[in-house]
Structure formats: C-alpha cells, structure tokens
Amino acid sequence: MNVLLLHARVRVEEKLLHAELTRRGHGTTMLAVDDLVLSLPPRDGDLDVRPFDVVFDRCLSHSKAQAALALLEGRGARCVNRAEVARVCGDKIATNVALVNADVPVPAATCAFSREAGVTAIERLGYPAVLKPPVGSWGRLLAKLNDRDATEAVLEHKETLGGPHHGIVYAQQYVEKDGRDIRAFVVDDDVICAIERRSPHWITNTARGARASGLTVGPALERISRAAARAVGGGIVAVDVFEAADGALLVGEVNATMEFRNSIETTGVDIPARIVDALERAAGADEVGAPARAREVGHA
C-alpha cells in the first residue's frame, strides 16, 4: 500500500502513524499541504495521484483540507477522511445540522447573522450559553455568556473585529457536566476507546490544560458515538460527548483530524495501529469490490 500523508506540520501523531506504516512495509509519502499545487484543469508538474492507494488527511486548517481533498477526490484519489466528512466536521454548524438530522442528542443551539439578532437568539436559548466560532479547534475563541450584559458586550466585540469567523453568531446551551467531558475514538464504525477529560475550568480541552484518563466504553457511550460518526459520514473521527447532570449523553462536536498522542497509554489501545488498519481497508476494496486504486482521470 502506498499512502500520501497530507499534513500541515509533522506532530507526534504524524510520526507515530508514519512509524506504523513503515513497520508494516507500506510506502508513505509525507506532503505538507502548503507545498501542494493542483491546477484546474490538471497540468504537467501537478501531483500525480495514481501511485497512491490512499490519501490520508492530517491537515490542521479546515479550509486548506477541504479544498485539497475536493481537488484530490476530483482526480480520483481515495481520501481518508473523505472531503465531505472533513467539510461537515470542520464546521460546527454543519456538524450540528448533521447530528440533529440523524436524531443524535445534542445541546440546544442557536444561530444568527447580526449582533441584534444574536442577542435575541441567545436570550431565547437561555443562560448560561457558550458562544463558539463556527470553525475552530483547541477550545479557542469560546465565551461563556451568563447574562445579557455579557452577550451584548461580546457580540459588539465580534461585530467590531469583523471577518468571516465573527459575522455568524453560533451558541450552544451550557451543559453542567461537573468539570468533565468524554472523547470517544471511532474508526470505521468501531468505538475503539474513550478518554475522560477533567478540568477546574469550564473548557475541558486538553489543549487548555485538562487532564485525560482512560474510560471504559459502555453501551450508551458506544451507541451515541457510533451514531454521531455515522451522521457526519463515518471514517476516522473523535466524538466529544457531554454527560449532563441528569446522566443524559449529548454530542458536542465531532473531529475529523483528532490528536491522540496522550490517549494511547491512557486507554491501552494502539490508536495508530487501528488507524492504519482502516487505511488498509480503504486501500483494499472500493464500492464495487475492486482494488482501491486512483481512477485515471485528471492526472498529470
């Protein structure tokens, strides 16, 4: 199997994946997305996708990943995750729509497109509410809004700052989750492991200092994690789950390029190996049962 590993920078996760691919004897080409050039229509000198059985997306930038995957799939490349999965997971609003349409339990949310309408929408949602950028990760640019004064102030800041991330007001109901949340790792419809993240801060993200510990995957967590992964299109994803005070499980977000370096020893699961298993499956068979080679369309 020949794999093109598309990345923004080579983190611990990419090194672990490369090591596992190499250990199994697979060919791996590491390519920074910033070095990728794809012409429309294709030209000599463009990347030739034909030698690769799988393109594995590990990009940090949602917009770059989305554009690159769409172009590569248009040339016949088999991408993991697919461009559509990256699109949905990279946009919190699109994720929420997909989850709601699949009847996956989520926190109540609201969306508006101006400061005035945003204040009205959040008042209707109720306090406290969590304001989120539609596109973003690592717990950045989140704001917990406890009252109308805070809402008006933060939305005025967003309007003044301008830019695409600030023109849309997207907020979720704040979930009382006792300083913890859950991240479940789903690979090809199999919930392979889960961690619990705890923090004294209301943002329970390891990038913001939360501590992770292994968590046994019970039937309820398995069901909701699998349902969430299916709702966004499947593949290799991490599902963030809140457990409310009444015990109800709610899906907050789904991540298509999750980090896992701190979850291997924590869970006892060889996550890179399970991911490479999925890449081997993707390379082995396509929708009609033939070997998953890139179609000879649009190549250089």
The other form holds:
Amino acid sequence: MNVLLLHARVRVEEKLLHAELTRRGHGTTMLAVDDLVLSLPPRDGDLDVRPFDVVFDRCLSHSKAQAALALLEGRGARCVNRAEVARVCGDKIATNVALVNADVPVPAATCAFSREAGVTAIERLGYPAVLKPPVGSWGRLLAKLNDRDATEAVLEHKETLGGPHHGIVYAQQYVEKDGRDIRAFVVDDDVICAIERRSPHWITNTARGARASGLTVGPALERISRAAARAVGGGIVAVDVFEAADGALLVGEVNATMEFRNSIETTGVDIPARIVDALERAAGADEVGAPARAREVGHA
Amino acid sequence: MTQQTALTVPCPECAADVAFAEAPMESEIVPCGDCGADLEVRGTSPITLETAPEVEEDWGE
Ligand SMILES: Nc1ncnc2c1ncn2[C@@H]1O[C@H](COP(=O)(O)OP(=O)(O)OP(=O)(O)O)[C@@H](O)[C@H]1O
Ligand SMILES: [Zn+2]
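If the structure you just shared is the form predicted on its own, then what does the corresponding form predicted together with its partner chain look like?
Then the entire complex follows, led off by the chain already shown.
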C-alpha cells in the first residue's frame, strides 16, 4: 500500500512507524503539514491524494490536523484516524460529551463560559477540582483548585492573560488516584497493552517526569478502554484511565495521536507493528502490492 | 553495524558542530549539545538546520 504520513515534527514515534512501513515494503511519503496546500474546489498544484491508500495523521497541532483531515476526507482520502475522531479527541469537552453519551464512566465535570459562571460552576462541582484547557496536552496549563480563593484567582488570570479559547471554563472533579494513572492503547477495538504512570506529583504525564511501567490489562480495564475508544469513533487511540479510591475506573481523556516510544519495552508489545496492521486493514491491502481500492476522488 | 563517518553541521544558534551518526530525516528535531537549542532538520542533502519553532498551545497527543 501507499501511505501518506502527515506530521509536524519527525519524532522517535514517526521514525519507528516509517521504519515498520518500509520494512513491510509499503510506499511511505512523509509530508509536513506546513507544506500542505489543498484548494476548494481542488486545483492543479494541490497535493494529489489518489496515489495514497491511506493518510496517516501524526500532526502535533490539533487545529491543523482537524482542518487537514476534513479537507483530505472531502476529496476521498481514507484517513487514520478519521477526521471525526481527531476532532472529538482533540477537544476535551467534545470527548467528555462523547463518553457521557456512550455511558462510559468519567470524573464529574463542568463547563461555563464566563469568569463569574465559572466560579459558580466550580463551587458546585466541589474541591479539589482540576481546571483544564479544552485543547492542549502534555499536562500543560492544568490547575488543581483547592478552594474558592484559588478558583477566583486562576479564572481572573485566564480571562486577563488568555486568548479567546481561555474564555471557556472546563473543570473536572479531582480523582484521588493513588499516585498513578493508566494508559491503555487501543487499536481497532483491540486493547493491545497498557502502562501505568507514577509520580509523586498529581500530574502523572511522562512529559512531566512520571515513570512508566507495564500493566496487565484486566477485564475491567479492557472493557472501559474499548468502550471509550468506540465512543470517540474508534481507530488508533490511547485511553487515559484513573482508578479512584473505591476501585472505580474513570476515563480522563482519549488521545488520537499518541506517543508510545516509552511503552514498547515496558509492555513488550510492538506498538508500531500493531499500528501498521491497522493501516493495512484501513487500506484494504493486507498483502504488499495489493491493488489500491478503487474509489471516487474529487481531484481535478 | 558498519563504522560511519559522522556528518557535521554548524548550529544556527551558537555555531557549535552538531554531529549526526547517520543521515537524518527531514523535520527531525535534534538538540544542540552545546547551547541546548532544539534544531529542526530542514534539508537532508546537504543537511540544513534551523531553530525549531516553539511548541504551540494546541499541540499534543
Ligand atoms: N480529574 C483529575 N483528577 C486527578 N488527576 C488528574 C485529573 N485530570 C488530570 N489529572 C492528572 O493530570 C494528568 C494530565 O491530565 P490530562 O491527560 O487531562 O492532560 P493532558 O494535558 O491532555 O495530557 P496528555 O494528553 O498528554 O495525557 C493526568 O495524567 C493525571 O495524572
Ligand atoms: Zn547550539
């Protein structure tokens, strides 16, 4: 098959994916999203999507990925993940809506659209609360609010210093999670492996210094991870799960372009290989050299 | 593994030599060992480096 890998930076993950695709004899074109041009209607000089059986999104920017995938799907490209999955996972509020609609357990959360309403909403949610930017990652700009004073101060800072998207207040109830969170990797409905991330700090992202180790996927974790992946539209996702003090599992968020470099050795699972399996299934070309599926493309 | 000659390119920030054991891929990020700047590979033959753009707020997984 022919794969177009859309990226911002070529990190360890993209190199591992490129190596696995190449090893299996698949044509792999690396394209920086910053070099992409797509016209409406399509014009000569645009990227021609017809040679590609699948477009694989590994962009870092949520807004660029979302726009690019919508345009690419619009002209008939098969994208992994699908534009809709990237849209839902890129925005924590959209994710929360999808999870709640699918009856997947989540921490209680609240949304408000002004500073005043935000204070009221968080008071009602109760303390501690975790204030999160709806779009963002790697644990950046999360704030744990322990009382009304902190809430008022942080919301004033957000209103004064933040851009338009900081006008949306999104907060989750703080989950007492015993120093760790869980990340389950789901590929096409299959929970392929999981890690736990431990840290003395309440933010347990590996990007913030937490230590990752492999975790056996028990039936409860498998069930909730699969349900969360389905709720956002499936594909290749990483589900962040908290285990509360009472043993309940709660889904914190779902990531659509996950990092996995530290999870291959810790889990013993060849994650890039499982991802390429999924790309092959998406392309409908299980064997190398199988003909690309004929489909309509809106290219001039 | 065969012995490879290191490829060396000057850091655009501090002019120190940034060495590559093997040919890098375009858009790869390499840190400068001297000044710590994150550098992005913009060209591969010859290798050209630019200071990598800042991480933006909507970047992530
Ligand atoms: N409601 C919560 N209760 C307790 N801890 C939380 C809560 N929400 C987030 N955290 C902690 O903060 C970390 C980062 O949270 P979250 O995953 O929502 O942010 P992120 O910036 O999107 O990170 P990433 O996408 O890289 O996983 C979690 O791994 C967890 O340790
Ligand atoms: Zn330097």
